[in-house]
Each structure stands twice: as C-alpha cells, then as structure tokens.
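Next up: just one chain, as structure tokens, the form predicted alone.
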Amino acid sequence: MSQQGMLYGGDEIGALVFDPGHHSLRVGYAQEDTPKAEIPAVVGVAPDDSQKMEPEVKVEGSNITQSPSAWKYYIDTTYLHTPRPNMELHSYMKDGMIENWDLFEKVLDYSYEKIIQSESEYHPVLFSESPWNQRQKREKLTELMFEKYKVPAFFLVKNAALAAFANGRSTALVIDSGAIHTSAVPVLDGYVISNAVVKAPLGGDYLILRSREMLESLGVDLTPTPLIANKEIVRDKEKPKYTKKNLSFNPANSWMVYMVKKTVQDFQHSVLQVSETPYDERIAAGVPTVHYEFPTGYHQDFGPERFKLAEGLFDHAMLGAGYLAATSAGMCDVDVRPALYSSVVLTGGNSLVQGFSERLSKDLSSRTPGSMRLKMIAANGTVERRFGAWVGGSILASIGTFQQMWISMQEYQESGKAQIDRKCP
C-alpha cells in the first residue's frame, strides 16, 4: 500500500473541490482560497453542421442525423454568450440535484480538460451536495467518479455544513440564499440535521423575475448585449438609438431568456438594495437614487423601485429568510439551539443584494427568545459569499485528519456505491 502516501497525504497531487448549484458550477483545487473557474449551469445543445462536410462521413450511411455524435456541445460563459443557430440551453441541475447526467458528464469533461487540464485519476474528489439530496443520485454520482474518471478517492459532503467550515464553525444555522431557493440548514459538529432543514422557492431567479416585470413594464428594451453592434449615448431616459447585429437566423427563445436574465441580473447586482425595516415608500424616496445604463444605452436613475424589489425576499410572512431561520432552530433540540442563534451563517449569491445581512440580522433578532444570544456571521468578501460552500470543501479537503475519510478506489471495488451513505452521512 505504498501509493496511499502518495495519493492521500501527499502534497504533489492536490485534491478537487466540486460544488454544483443552479446558478453554475464551481471548480478547483483544494487549498486554494478562490475556484479556478465558476461554469454557468447551462449546456448549449446545437445540431453540428461540421459533419455534413468531410466526405468521408458521407460514405459512411445517410444516417448521420440520427446519430448522437451530430450534436454540439457548448460550455461556459465565452461559447454560450455567442449566438448561434438552433442553440438551446438547457440545465443539467433540478431542485438542486443533478438532473440530467449526460449534460453534466460534458461539463465535467470539459472541466478536467480545459480547467484542470490533468487526468481526471490523478485527483481525489470532493463534491459538495444540497442536503435534501436522493440517494439514488449519491450512488449515481459515485459510481460515476469511480467508473468513468477512475478517481483515486471521493466525498460527498452537504454544501451546508462546508459552507460552516469556511465561516470557521462547525455548528452554525447555514442561511443559503441562492439561485432558486433560500433555505435554513441546521449543522451540529458537521452533520446536517435533515430533518429541520425548512427552504423556499424564493431566491435569485424569482428577484430576476419581479426585476423584469417591472423594466418591461417601464417600457425599458432589454437587447442583450452579444446582439448589439453599437449604440449611441442618449440623454437620460431617452429612447435608446442602437443597431442591431446582423444575424441570418434567430436566436433560440431558451439563449434569449438566458440572456435576458443575464440582463437584469446585471441591472439587480448594481441597483437593489434591502432596507433595513419593512419596505416604507417615504424613507425609500429619501435615499439617493442609483443610476444605471441598460447594454442598448438607455440608462435613467432608479429610486424607491431598488427597495420594493428586493423586499420580496423578506415580505411573504411564511417564505422570508427570518421566518425560515426561526422555523429551523426551533425544529432542533432545544439544547441545540443557543449554539446555533449564536451562530448564524449567511451564504450564497443571492445574500450578496446590498442590505441583505443587516435586514436578516434585525427580522431574527425579533423572532429569537429574548434569553439567546444572536450572532450573525458574514463574510464580507463577495467570494466567500458566493462561494461559501466551495471555500469550506477546499479547507475541509486539506486537513490533515480529513485524509483518512476519504473513500478509496480500493474500498469502492470492494464494497460498491451502496457505502455512500455510511461514509458521508
């Protein structure tokens, strides 16, 4: 057993951390503080035309159209920000689980080769999942690893609990404000209590929702920027004067959502912000407006609209983030519970909405018993928000004693997929 040193303890071959969302993967090596790349969780999927050409295919049968190697496959933010005719996008993630297994085996492949750029065998593996993840999928995703890219070890942990290591807590109420939900996820020494863990479908996707709504209804043109050939300046709000790229073919509905959405989420990064106390349209009017410019040019000064947009994350009674936070340290053992008020993690993109943190922090501090002490932590860098749960698999990884954790090649060939949920609870 020579080689254990090498693979595990060793420095020359450093682990990978994997932390899939709905938003985009994230990728890199352990030990490292940032991921190396963040993948938009979209593949683009278009018919190749390439084949068509070399002659030598055209003897092989008239079939070609048929056969599944007629597809094309396009990843990440360079390749899907470029039109191109009958591309679709299509997710790969759903509910936050992996859904489509075929799309993810090409963003992996094309993660090893171009991001990594080593063998996949080389690497041990960790991957971080959400904690209502099935465990059919758990196996699913093993089996994968091992059979497919040969890694040498592997492990799953709930991106909850890495998201605690990465605030440096191991017991902490995880509060992850995300793509399409925002849950509260009791963790106790690193383990996940599943059975309070409360999550609602309100996150980033539904403020990018309410954000459009309101733009196309202030009659505001969201052309995406890759469709723009030039622009010129206009006066505040006037009507934007821009030329169109010439395309011969229209761009599927699937990327123009995509890339609206890409649009507005733009436009929500720059100009909402959370107010401290329930949304009350005098104080909103009293704060200086922010003012933005759309890809087309038009740009105006938005005010009261920056605050009564992002209030739909705390407003609805049953699905706000304080609710949520509330519901779930009282589902906890009541020993529990001072440990986890006196720790309450933020993470997630979503959270990264201007005044986010402070507004949580007030709407638990009126819902927790008088008698606990509540603490809010969050990190103040965009990346450890963002990137919470792929920053704790990167510590997690390169501890010393996680070493002997991990699930070697050796011990899937003997015992099979099945001790997954014996070894990562």
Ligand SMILES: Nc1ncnc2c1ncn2[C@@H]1O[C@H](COP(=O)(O)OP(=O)(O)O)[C@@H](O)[C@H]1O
Second form
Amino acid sequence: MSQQGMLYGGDEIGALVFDPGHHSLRVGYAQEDTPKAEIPAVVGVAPDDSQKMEPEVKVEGSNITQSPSAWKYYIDTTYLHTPRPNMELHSYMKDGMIENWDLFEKVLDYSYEKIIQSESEYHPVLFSESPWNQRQKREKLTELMFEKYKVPAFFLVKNAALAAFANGRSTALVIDSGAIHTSAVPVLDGYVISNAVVKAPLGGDYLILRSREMLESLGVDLTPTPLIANKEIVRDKEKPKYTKKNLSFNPANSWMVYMVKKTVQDFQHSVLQVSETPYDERIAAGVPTVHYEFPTGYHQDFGPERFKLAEGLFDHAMLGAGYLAATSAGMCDVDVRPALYSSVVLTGGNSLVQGFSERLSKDLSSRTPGSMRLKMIAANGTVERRFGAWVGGSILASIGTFQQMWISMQEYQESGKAQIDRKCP
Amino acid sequence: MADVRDIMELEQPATPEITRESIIGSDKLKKRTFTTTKVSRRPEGMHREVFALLYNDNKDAPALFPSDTSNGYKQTKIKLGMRKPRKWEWIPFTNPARTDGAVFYHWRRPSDGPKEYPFAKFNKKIEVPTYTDAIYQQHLQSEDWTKEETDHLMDLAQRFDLRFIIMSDRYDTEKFSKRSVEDLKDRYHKVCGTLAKISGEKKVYHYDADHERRRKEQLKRLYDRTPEQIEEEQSLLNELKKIEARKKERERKTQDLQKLISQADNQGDSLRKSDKKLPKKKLANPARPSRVDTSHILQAVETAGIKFPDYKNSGVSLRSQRMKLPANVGQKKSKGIEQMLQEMELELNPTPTEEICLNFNELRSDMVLHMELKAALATCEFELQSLRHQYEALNPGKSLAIPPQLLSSTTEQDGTKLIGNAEIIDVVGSPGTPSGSGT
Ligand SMILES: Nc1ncnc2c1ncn2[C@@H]1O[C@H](COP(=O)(O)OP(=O)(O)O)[C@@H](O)[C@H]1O
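Structure of the form predicted in complex with the ligand, given the form predicted alone:
Let us now look at the entire complex, which starts with that chain.
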C-alpha cells in the first residue's frame, strides 16, 4: 500500500456495486463516481422466433406455451424501446424487493456480459437492498451470487445506509423517494433502525399516473416516440399531424403501457413542480407556465396543473414525506432524535421533482420539535441524488477498513447462506 | 510546506516529536537567535541602509520581485520520460483482520514489498464479558431473564458493539418479549457488574434504569410539546424577561437614590467638618458656634450601618457575594472594619455559610454603626468643649461646670475629658459671639 492510499483510507479491490430499484438497476465498479449503467427494471420477453425473419403470425400471449428456452429476453433501454411482436414487459421487482429471480438473473447476465465485460469470479460484489428486505430473499441472493456467479466475496447493505454514507453521514434520517414509494429510514451508525422505517406508496409512478389521467382527460394523444414515423409542426393546442410507423403487428399491451409511461414520465420531469406552500389556486395561477411538446408534435402551455399534480406527494395527511420523516423519527429512541433531525438526507430520483426539497424542508420544519435543529442534506447534482445508494456502495466497497467485512467464498462454503443475517446486519 | 512535501512524496526532514523537551529546546534556540541578532548591532556611524545590506534580519519578507529568472518554468529540471516509471501491480493480499484468510487483489507497488494489510489495525472489537453455565447458575440468575435470553442479549451486544438502540431494534421478539433499551442496558450492566465483582473488581458501576426512564420521559415530553405550548412558554419567558427588566430598573433607581442619600450624608459630614474647622481657622473673627444639628445626627445614626443589597432577585449568585461590602461603604469605614475584626481576632473572609453570612454582615453593620456613633460622639464632645471655651472667654473668671453625665467616659481618643451641659446643646443655635479663646 502506498502512503496515499492510507491517507485517504481507500483500497480498491475491483469490487462491483449493484443497486436494484423499481425504476432501474444501477451497476458499476466501486470507487467510480457514477454507475457504469442504469438498466430499466423491466425485461422484455418474447417468443424466440429467430428462424422467421418477419413474424406475420400474431399469436395471442396466452396461447404461447413453449418451453422457457424458446423465450428471448430483451434488456436495457434500446432493446426495450423497440416495438417487437408479442414482446411483453415484466418487472422483476415487487415492493422494493427482487421478486422474479429468473428475470433478475437475465439482467445480471446481461450486466456482466455487456457492461462489466469481465468474469464474475474476479469481482467481489456489493448489493444494496431495501430496509425491509426479507431474510429468505437475502439468502436467496447470497446463494445466487456465490453459486451461479462464483463471486469471490459478497456483501449486502441497506440502501438507506448507503445513501447516508454517500452524503457523508453514518447517522441520518434518510428520505428516499423512488419510483413506487417514498420511505423514511433512520440510520444509526450505519445500522438501519428497522422498527422505525416508515413508507408510503407515493413516488414517481404515482405522479406519472396522475399526470396520465390529467392528460387523458385533456384528450392529449400519448402515442410514444417509437411508434411515430414523422410529424409536422402545428400551432399551439392544435390537433397533432403525424404519421404512425407502419408496423405489421400490434405491440403487446404491457409494452404500450410502459412506453406511454415513459412518455408521461418525460412530461412529468419537465413540467411538474411542487409548490413551496400547500397548493393554492391563486398562487399557482401567478407562476409562469411551462411549454411542453409531446412526441406527436402536440404542444401547449401548462400552468396551475403543474402544481396541482405534484401536490399529490404532499397533500395526504398521513403519506406526505414530511409526515413520514416526523413519524419515523418519533418512533426512535428520544436520545437519537436530535441526531436524526440534524441530518435529514434526501435521496431517490423522485426527490428531483422541482421544489420537492424546499417543500419537504418546510413541511418538516413545521413538525420538528422546537428545541431541535433541523438540517436537510440533499446532494445538488441529479446524478448524486438519483444514484445516492449506488454512490454510497461505491464508497463503502473501496474503503480499506471495509475489506474485512465481505463474506468470502470460503466463509460461504463453510457456513452457507444463513450467515448473511449475522454478517450483513 | 510539509503538505507539499507530502504530496510530492519527498522525504520529510525528521521533525522531532512534540515533547516538553523539544518545546523547551526550541525555546532555547529561539532565544539564542534572538540574542545573536541583538549582538550584531549597527556600528556607530554606519548608515542604516548599509547595515541592512550586511545583516539581514531573517524576519524580513523575501523580495517580491523575482531576482533570478534563469530557473523559471521554461527550463524544467525534471526530464520527463527519461526514467522508467515505478510499476503498479494487481497483487493478491490477505487481511489479518479476517478470520478466513480470504485473498483479495488490489493495486500495489511491488517495490513497497509485502506488508501487513494497513487497515487491519483498525479492526477493533468491543469486549463483552462471558460467563460459564456454572457462573450463571450461581450468580446471574434473575427473575425476569432466562439464561437463553441473557445469552441472546450478550450476543447482540457483541454483534452491534453495545449499540443498545440497534440491539433493541434487532431483538428477537419472536422468541422473547419486547424489551426497552433501558431493560437491555439494565440487564447487561448488571451482568457485567456481577462478573466484575466476582473477578475481584472493586469499582463496579451501577446503571440506574429508572433514572434513565424518567429522563427519557422528560425528554419525550419536551419534544412532544405542541407549537401552541411552545408559543405559550415563549411568551411566558418573554413576560418573565420583561418583569425582570422592570425589576432591575427599579433596583437601579433605588440604588441611585441610595447613592444620592449617602452623598447627601457625606456632604452633611463635610459641611460639619468645615463647620468644625471654621472656629479653628477664623479664631480672630467672631466665629459663630457651629450649629449642631442633632436631628441630623440622630438620623444619621438611624440610617447608619451597612445596607447590604438584597440578593433575592432571580438567578444564581455566590453566597460569598452577599458578604461583599457595598460600594457606598467608604475606604475609611472598611479599613475600620478590618482593624476591628483583627482586634477581635476574626477572619476577614469567613466561610460564607448561611448563618455566618447573616451574622457577619450584622456584625460589620454594627461595627460601622459603632464607628459612626463614636464619630458623632466625638463631634458632640468637641462642640461641647469649644462652647465651654467660648463661654469662659465671654465670662472671664467663670468656669462652666459640665454635669458628669454628659462626659463621655469611654472617650479616650484624645485623652481629654470634656465638660458640657445639657442646656448648651439647646443653646448652640445662639448667634455668633466674638471670641478670643484659643484652642
Ligand atoms: N429529474 C427528475 N425529475 C423528476 N423525477 C425524476 C427525475 N429523475 C428521476 N425521476 C423519477 O425518479 C423515479 C426513480 O427513482 P429511483 O430512486 O431510481 O427509484 P428506485 O430506487 O425505486 O429505482 C422515477 O419515478 C423517475 O420518474
């Protein structure tokens, strides 16, 4: 070890970091700033008919009863966004945990082959998991990594703890707003206080759902980009003029749903904003409108709707992020509450909705006990915020003192998968 | 500079560790340089500028203008690419902090040679005491803790390095009933204490779970106050502050008044003093007999003593503060007190217990009163005497007989026995009479 390595406490051992989420799986090498890839957490499955060139036969999804080997899997954005006959999209995640192991394995295969481009047996692997991950799933993942991928060493850390590390804290109240839920997780000295984890099913997907409802009620055509051959410039609020791609088949329903979701998601990212105070029609009306053009070429200004839609994240009495945080802190021992309030870490892609952190800070400060200092820590960069947990994992896996924590292949062979509960608290 | 050296990986000049010696040593060094600069003094007649050229004070800042440009950036001395770079290699290593001897790889310079993994030394574990079955049966039995549960507790303590909050979070609530952080701490410390006692440890710490519970309850209540409650408390606090400010203002005013009164007193004193002097100085003139304002004296006597300020205002103060003489007690008086205390062989600053404080202050107040009375008496006697002299001067041949009850038996100050008359005091107001009496 050189002098410098000691100085910064880092020791890179070629580890990989995986951070699975509902929106995407983040993969990359430890000690790097950002993940090498962000792979959508859905997998396209279509019957493998590579023999036929252009499939003309339209087979109903339910009719196919072929053996699994005859399936073809499509992973990552470029493959997914291409319409394919009978390609159904499936998510392998459920409730923050890995549900469909077969699909997940396919994604791991793809990661090693296309992104890491190296053999799995050379790289220790650090996985993140949701704070409420079940024991049996943790063991299954351990088994999978050691048995199938023959990793030399493995470790599992709660993503909230990793997000806290990424923001330079070992004790923090982590507010993670992801695709399907927002959670408040107290972390003490790097350990999650699991009995005080609070979550609400309001996340990016909820915003997308509300936005879609609103857009559909307005009669906006949400045909996604991959289906559009060309479009013409039209005037504001005019009926779009575009021609559809000439497809010989109808894309599967799940694919359409997913692509519409993507379309609305883009709309949501660019237009939605959380107002700093509870939604007020008059105030919202006074704020400049935002212009948005849909893939079809249709475009219009959006005014108060921007705030009204985003308000859904906060206006529920029991589900708003501020309420979650205060409830979670309130469930912890009184002695740690001041420490939690003084470092509230905000992470997760959905926290990037404009005005989210300001509103949360305001909400939370009204719920903070008077004698406590409230400090919100939110990384400024989009990358740091979206990949908070991954970055934390990248840091952790490349720290010299961490290298003794791994469950090594030897240990796995001696004591089996059950030790994960003791080794990775 | 050291940072730069660090970055460049240059050899550090061996800086001695900071010890007492090194500090003292460097002190010496400094002194020596100091004396040498002192020694090289400017010879008489030499111009300051010339001298400065010869002997440069090493505190002088270096010249800002580059004086030598030949060795600038253009002519680097480093010849890049001439020497072979030192190699980094992907080298396997074992970590002594691991128990399994697993081999990982990292980048290292082979030239650094195999060394113990540098981060292994940070592997610190907490020592959780252990016990055998026999010891448990003998000493550690408890009514509401089974051995199994105690084992679980000790295991958690080891795993989470005594982070009791996490321990209670991960407590196996399926097997055992839920327990609070205080319960866990209580049991753990009892076990530790008992084991320590067995092994002969004298000092055993005791954990007061009830106290902790109460403390946390209080904290919880403090944190759970509603905004209205906090506001109310805040407004009450503000009221209190206002009241205190008003009280202070009032106190300040009374103090000012007191000062004025005592000043008036002093003025009265000095008036009297000048009065006293008058007959002495202006003997030739028909000096009027000084007016002895008995009422004034009486009043003075009444208000005399020391007015110790009230220390009943809120806030904390030292009790010894109460024994401090107030500022309006003059130096003369405090000297007098001191002297008397010494005569009585009392301490000047006794330990300020409640009782001593009270009595000591009373005593000193009485002393001052005593002194003032004495002074008043002396004045009166002086008046009496001077009046007698006047009387004798006006009525030559006659002598005034002063009844003995007016004579101060205690006065030994000037050793003279004074004679006076009760009526005289009433007569003092009489118009000035030419007198030729010498005193
Ligand atoms: N710039 C952005 N503005 C608003 N929302 C965003 C932005 N970037 C990502 N999101 C939302 O964040 C969610 C994904 O968050 P993430 O933390 O990756 O979720 P998960 O951990 O569940 O995979 C998505 O719903 C996405 O719409």
